[in-house]
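Just the one chain here, laid out as structure tokens, in the form predicted on its own.
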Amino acid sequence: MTAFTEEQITQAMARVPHWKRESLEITRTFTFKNFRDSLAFVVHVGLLAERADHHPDIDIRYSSVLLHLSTHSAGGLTEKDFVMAESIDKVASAMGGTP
């Protein structure tokens, strides 16, 4: 899989409006009621990541979870990152996570 061009990244970012671009990755912080809900969300994200064979970097801080997505093997952002971001957004919405 090849890394997206700047134009492709701009178009794909419109699909995930709550995510932010930071150099060669996209990031988003999700907020939950407590640590248990944050941890449950991370487990769901982990299962998604395993199925997709595409693993985000994850930082848990009690009621917030920061995710970083990038396709390291391609040296940047690819369709895999944006598909994963969309899937993660659906999980967060179902679990009551807020941006």
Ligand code: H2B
Contents of the next structure:
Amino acid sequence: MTAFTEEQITQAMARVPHWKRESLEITRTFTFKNFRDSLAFVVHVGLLAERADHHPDIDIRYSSVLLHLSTHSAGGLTEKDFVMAESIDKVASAMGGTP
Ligand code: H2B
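For comparison with the form predicted on its own, would you give the structure of this protein in the form predicted in complex with the named molecule?
Starting with the chain above, the whole complex follows.
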């Protein structure tokens, strides 16, 4: 899979308005009630990642979870990152996560 051009990235960002573009990655922080809920969310994200064979970098800080998505093999952002971000957004809203 080849990395998106700047124009493709701009278009794809519209699909995930809560995510932030940071150079070769997109990132989003989700906030939960407590560590337990953060952990449950991360388990769901991990299962999605295994199914898609596409893995975010994950930083858990008690009640907030910071995710980074990038396609390492392509050296940039690809459709895989945006599909994963959309799936993660659905899981987060089902689990009571807030931006
Ligand atoms: N995750 C991400 N984010 N980028 C990759 O390039 C990637 C991955 N490659 N998960 C996958 C696994 C690859 O290493 C395996 C062998 O398919």
